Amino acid sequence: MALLFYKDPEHSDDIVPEIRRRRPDLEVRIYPDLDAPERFDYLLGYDPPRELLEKLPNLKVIFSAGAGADALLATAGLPQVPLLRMVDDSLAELVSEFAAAQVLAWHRDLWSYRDQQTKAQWQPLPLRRARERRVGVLGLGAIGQRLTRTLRTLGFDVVGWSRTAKTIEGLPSFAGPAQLFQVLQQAEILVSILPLTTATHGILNVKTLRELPRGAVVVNVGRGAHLVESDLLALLEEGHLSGASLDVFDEEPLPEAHPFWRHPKVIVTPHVAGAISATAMAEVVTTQIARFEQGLDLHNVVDRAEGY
């Protein structure tokens, strides 16, 4: 048995030692160490190139090294083996913390006070309780559900939306294209944490964003391709939207000349909402391999038709 790790620069150097510690019987190599490529049963990577996949004829399982599967699914020549998403409670915890922090910052006008500080202005702004602010969450997977619980614990009035219907105790939720606007029309702060699929590509556009109440705020911690950036800029300029916190972008790193960097109503962070630790990734990989070896059902298998 052997696993090949297609390692990106941002991946921790500790991932391979952690896998080896848990499974000393499993041979683990890092690309481009491809001696006898036919021996590899498993591939771990975010966006392995087609030429690599063509050299691995005996793959049995492919693990995404990221939370989503969009990069894998975009790879030409992907073999017909199970694709597994990297799902871990620690990632859900980190992303929900980050998104909740952005919601709180907009709710309590912290970005406005930061701007006042640069101008030495002392101007208290009106206060509202969290229960008086409705937050809409797009995407009700493991991370989205964790976020809705966090926001509700803080007191916010939360509604959710997902592509397919979900029943979540205590959470008013909507599903499908026909019900998307019911969430948008009542969300003063909108958080997108959707997976990237054909159906969600460009979902935050001038038509959908204009359905938000005037003065609403957008927080995107899903994928950059969810957002039509020019449409957001236009709605900010005309005052329909009052701000945005963006952690993901169409092009990363965000180009130096991009208007988001200097826009007074946009908060930019460099794709840092969450990450899967080396320990967690190794635990997911080795647990799934053990299930595969025992003939058990695998967890978090990507539905190629749905895109996640």
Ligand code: NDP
Given for the second form:
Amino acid sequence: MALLFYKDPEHSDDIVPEIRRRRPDLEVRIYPDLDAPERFDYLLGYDPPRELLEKLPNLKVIFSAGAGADALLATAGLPQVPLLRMVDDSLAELVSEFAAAQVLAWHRDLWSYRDQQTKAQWQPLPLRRARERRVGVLGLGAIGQRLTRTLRTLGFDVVGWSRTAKTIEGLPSFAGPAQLFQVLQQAEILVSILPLTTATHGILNVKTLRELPRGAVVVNVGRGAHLVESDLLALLEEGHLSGASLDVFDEEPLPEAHPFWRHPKVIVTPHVAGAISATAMAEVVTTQIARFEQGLDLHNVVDRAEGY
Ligand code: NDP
Ligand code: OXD
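Moving on from the form predicted alone, kindly provide the form predicted together with this ligand as a structure.
Then the entire complex follows, led off by the chain already shown.
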């Protein structure tokens, strides 16, 4: 039994000893250490290229190294084996904490005060309580649900949106394209933590963002391709939106000349809302492999038709 790790630059090698410690019988290699490729049963990676997939004829399970499987699904030649993604409490906690920090920063005008500081300007702004601020959360999955709890604990008035209808105590929630506008029309701060699929590609565009109340703020921690960047810039320019915190971008790293870098109303972070630790990833991978070997149902299997 062997697992190949197609590691990208952000991943550390730490996962290898963590897997070996849990499963000494499992051979773990890091690409391109690939002699006898037919022996690999499992592949772990964020976006392994087609040329690599073609060299691995006996894969049984593929693990996305992230919560999102969009990069993997976009790879041509993906074999028809179960595709699993990372779901872990610590990851949900990190992303929720990050998104909530952005919401709080906009809610309490921290970015405006930072700006005022650069001009030595002493100008108190009006105060509002969190309960007086409605936050819309797009995506009520492993991370989105955690985020709604964090925001509610902070006192915010939260509404959510997902593909299928949900009943979550204390959370008004909406589902499907027909109800998206109901969420947008009431969200002074909109957080998107959706997966990237055909249905969600470009979902944050001039038509949808214009539905937000005037002066609203957008926080995108899902994927860059959810947002039509030029539409956001136009709405910021005309004052319909008052700001955006963006952690994910169409092109990453964000090109040096991109207008977001120097835009006074845009907060840029380098895709750091959350990441699964090597320990948690090893735990997910070895638990799922054990389930696979025992013929048990696998968890967090990507639905290829839905794209997440
Ligand atoms: P889940 O699959 O658990 O949740 C996805 C949520 O989005 C579900 O509520 C789902 O609805 C909803 N959704 C999917 N498609 C649609 C649609 N067409 N219309 C409305 N709602 C839709 O994913 P996670 O919460 O684990 O992760 C979400 C995404 O967060 C990842 O795919 C990734 O892109 C991003 N991410 C970003 C990170 C960062 O560092 N910036 C870190 C980790 C993740 P339903 O409940 O009905 O299925
Ligand atoms: C993920 C991410 O999908 O870090 O896990 O974006």
